[in-house]
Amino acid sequence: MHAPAASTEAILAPSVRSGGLRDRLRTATAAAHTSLDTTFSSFDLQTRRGYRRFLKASAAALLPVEAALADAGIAAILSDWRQRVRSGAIVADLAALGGVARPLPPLRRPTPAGALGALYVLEGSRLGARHLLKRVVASTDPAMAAATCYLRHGTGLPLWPRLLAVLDAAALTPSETDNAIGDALHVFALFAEGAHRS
């Protein structure tokens, strides 16, 4: 992630623009998203070993990214940031299954634009969690079904629509947009690295 530059106030604008940050992020990260989905599909989420590996891989990236976002003052951009934090949930799930989180090295504090890119990836992973949860709870292992705080996190809250509203209202310069895309791609790469390490 990149060093801080622009102020939070310069990132947010009152109007929604078509072809804005959300569209740019979706287009620019499509290949990375597909690749990561393929990588994570190799985890057998109906066995304790496979599910524990999935949680370890996810935690390796999630923990340092959430810490970097908090350090960058993401709560000033998203007032519901505390509702979004999943680090405690994934650590608890791992502990319940006899696993330990081993986060990747700490990240540099992102710029406000970079934080939006990182958030796009984190919150997108929450959408995929709904599908993964179905596979986990279909297991015959009751311990697995009980260790789903991470996958269930945020259920019933409009977290994705709220983030999209922020992305659609973001007024970024071309360099700030590049920064957001760069940090989004970096977060995808971190999740891929976590998967390979696990």
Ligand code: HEM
The other form holds:
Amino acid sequence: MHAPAASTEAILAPSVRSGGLRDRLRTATAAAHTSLDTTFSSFDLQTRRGYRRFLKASAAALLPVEAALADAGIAAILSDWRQRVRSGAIVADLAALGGVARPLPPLRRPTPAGALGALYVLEGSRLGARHLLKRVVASTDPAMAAATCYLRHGTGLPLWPRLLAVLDAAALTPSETDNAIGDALHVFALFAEGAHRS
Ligand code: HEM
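The structure above corresponds to the form predicted on its own; please give the structure of the form predicted in complex with the named molecule next.
What follows is the entire complex, opening with the chain shown before.
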């Protein structure tokens, strides 16, 4: 996560544009999402072992990315950042199932534009989480249904629409947009690495 510095004020210039940052991110990361979806679909979420592997894979990437975002001062860009942090939830779920998070190495501090790209990926992962939760709670293992803080996190809060408003209002230069896309792809790659390691 590295690119030329940009000020938070510039990122937040109030211009809403069609074909904005979310569209660019979605298009640029579509193939990475399809690939990750396939990888993550290979975890058997109805067995404790498979679900624990899924949590370990996710935690390996989530923990260092959230730490890097906090380090980058994401709370100044996104006022509801504290509502979005899921590191504690996933560590607790893993502990409840006898697992331990093994985070990937710390990341470089992202620029504000890079942070938006990384955040897009983390927040997008909640959308798939809804589908995954259904499979976990269908398990006959009651301990699994009790260890779903991560997959349930943020339920009922308008986290995704609020993020989209921020992304679409972001006035990025072409190189900042490239930086956001680069960091988004990097975060997808970290989740893939976490999956392969687990
Ligand atoms: C088996 C695993 C996964 C499934 C089944 C899945 C499924 C989905 C679905 C159905 C959506 C669209 C939801 C909607 O529009 O309401 C979505 C969006 C998204 N997912 Fe996943 N997902 C999975 C894993 C992940 C992971 C691990 C990440 C990131 C680490 C991720 C990142 C995203 C992003 C960024 C979007 C937003 C795309 C957009 O801009 O519309 N997904 N996913």
